[in-house]
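First, one chain by itself in structure tokens, the form predicted on its own.
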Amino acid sequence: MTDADRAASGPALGGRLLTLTAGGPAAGGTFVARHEGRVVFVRGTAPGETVTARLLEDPEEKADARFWRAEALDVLEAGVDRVPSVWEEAGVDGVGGAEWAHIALPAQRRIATEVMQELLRRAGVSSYPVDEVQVEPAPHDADGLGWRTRVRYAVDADGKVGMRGWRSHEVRSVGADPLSARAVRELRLGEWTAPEGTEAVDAVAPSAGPASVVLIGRDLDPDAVEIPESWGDADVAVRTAKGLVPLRGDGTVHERVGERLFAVSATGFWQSHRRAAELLSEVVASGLRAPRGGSAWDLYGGVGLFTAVAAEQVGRDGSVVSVEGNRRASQLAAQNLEDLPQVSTATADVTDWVRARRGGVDAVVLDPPRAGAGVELMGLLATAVRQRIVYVSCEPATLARDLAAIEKKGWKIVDLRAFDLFPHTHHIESVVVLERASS
């Protein structure tokens, strides 16, 4: 019995089976096919191949929908980019988050480049040659495996630890979990049963110090948690509706970038790829070029990664402000950079903070969440910044929108680099350098 036969005969059938031929990529990791004139976004295929796919929507209930979504079940004619999957559990009815595990790594970067270029064109970005944008691998990343140092696992009602399926609430086995760093895999969380009340588990493999495990549950009782031997010397904490309760360690992990050590909340934000922080710091430093004795802002500053870059450039006679909405992250930024008198921190909504400023600033680096900075903030920065803006982005669609917005305010892109810091997924990290068009 084929995968298609099993799907058609079992309860997982979400709609009828179609034979589809995949075309180009769409944002979100799927590929565009057509059925009787209707667009179908298909997961689990590759350009140019023909597959049997299962509709996720009931076509009778959504007959007027502009498009349908489907998942490839059987490959009838493979495309040239298909390879054996690096993660079997990410296949049909498997875990989400590795939608390109069956595509050769160089092809993934070519496809991501096509997506990035198309998003920039559609947004109307005009000050930079879009055809020159290319998605680059991280240094020394030969196979795209073992890169993920931060993993959130889901937990079902029976305490099974795994990951949810694509567009599904079902918790599924992660198997060998090959994208995760070795320290995360060695925790063997998939073989462990979580205590009652656990809703998710965060696992972290920091660059300095032991691994970390945080059990997350609104009503989880920290006293009910027994730490298994398989976790070795990992730090352990419980996060409930009342806050974080460390069981072993102090609730932080430590990351080393160059000579500087950063404390990060065990559930806080840090770049996931094991080489990302070092790489992005170097690229930001090259593009920012904050003047000696000048001023800089690090917006969405987190625990101070790029603040440290800006502080080194302006020197002790300059000034750098890190602005971060998360109070704990802002506190840690102040702690991480307490040896730098030119640095101050502010806990605030970034747009509100910039709107309230009087006077300008020489240079700005910003690293917003996936929603992007937004048109209003880009307009404020277009007026406030005297020399240079470096925009770090993890979402090319919102980046393209924001770049088009600031171009209309008289700014131009002088450099744009994109990186494959999420191999075997469709996500892209970018760094853009902006200057005034008249400069």
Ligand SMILES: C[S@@+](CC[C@H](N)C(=O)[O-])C[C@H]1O[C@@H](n2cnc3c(N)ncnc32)[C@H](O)[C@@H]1O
The other form holds:
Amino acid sequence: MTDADRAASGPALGGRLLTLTAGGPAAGGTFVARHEGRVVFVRGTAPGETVTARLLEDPEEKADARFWRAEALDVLEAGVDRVPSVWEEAGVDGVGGAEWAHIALPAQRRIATEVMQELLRRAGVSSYPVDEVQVEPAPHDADGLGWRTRVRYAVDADGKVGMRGWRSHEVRSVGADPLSARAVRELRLGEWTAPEGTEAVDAVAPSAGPASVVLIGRDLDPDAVEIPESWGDADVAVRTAKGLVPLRGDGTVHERVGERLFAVSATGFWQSHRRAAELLSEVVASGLRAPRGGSAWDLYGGVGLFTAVAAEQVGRDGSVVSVEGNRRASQLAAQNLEDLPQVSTATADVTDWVRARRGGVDAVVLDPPRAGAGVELMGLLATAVRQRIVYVSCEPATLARDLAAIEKKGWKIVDLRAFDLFPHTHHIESVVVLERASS
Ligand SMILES: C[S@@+](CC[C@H](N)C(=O)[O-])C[C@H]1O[C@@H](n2cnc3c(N)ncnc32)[C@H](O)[C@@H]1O
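Having seen the form predicted on its own, could you now give me the structure of the form predicted together with the named molecule?
Expanding to the full complex; the earlier chain stays at the top.
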């Protein structure tokens, strides 16, 4: 395909081709370039390289815009960090979700470190030496492959299973799918044709028990699903507008962390990297230090991963409340931790729940979705928590905002660790430990 063909066929509004030289990283895995003085955020490139890029904006319509966006089509002069992509099917005109697959893994972590430090600086975080923050690999993750234990595949009108392209609705083949865990790849969903009405397929490779496949579609008929041989002994369910209908198994998967087994809904939240649950549990445990016989809250608690950590620390004479908005996850948290009398669960919006509390708590762990906890909740916690807060985050931009907010309320950061739990993408996981500035 020539550049001109690509310019005409891609998702671009504009499609004009520019020659750009990429500089430092910016939001969303892009890099900053300049064209006639205007900033252009370029996807699919790497620092220091010169590329032919397709503008995603119509330059006539966006003549007054402060910046434009573009995606690299051809590399004219490769940067030192460029390597052959680990995922041929990702990238320009390919599947989304692996936007750094063409960048060497150590360089990805160096770039993520720059992004993280810059976001903290820009938010005005001041109680911690931001220059010391480094994005660390997960233990024993040498190549950043085979880590993804939760994968949502898209399905097109013909039943083809794949992933959507970046800014595109077209379902594209995932090929070798190298970021997915082996048990997910072995399902060979890309070679299977989904029954009519399937809108998406969730595949899970849990750490205990069989894999799971869930076909998702509002009006799917569970009786019409034939389970192919390639799925082996995987659990299978169908999720329609009426709810989850298990065809094989009970609609949950099982995850082992240390000695404990957690049941998780087959379509529910669990940390995706195969080493994440164990690693984050250890880092939360060392930061939280909830006092024996004391009290703790696990906010955005899911099925109770960090509740178990806090419960172990406070012991049977203490108390831990796991607060979670999803009813099914909350029920599973209660079931997963039923041997721990110090644990109770609340199904509620976290901010509403904390706002309604009278009296304080010794220690809090919170692990919100990408939107972060928000300034109101940080203010409530600044008052309610007596000793320590551990903030687990998958979105450094909202984390930085929330840290700056709680610093203004008299708290300081005593530890900040960042982890590459999403290799070959720009996403970063972090764990921050906070104490009262006067302590
Ligand atoms: C990033 S997950 C963390 C779950 C858990 N800590 C874990 O590691 O398995 C965020 C959780 O917050 C829940 N959630 C999102 N928004 C919420 C809200 N406003 N109030 C309560 N729970 C919420 C989601 O259902 C999800 O289970």
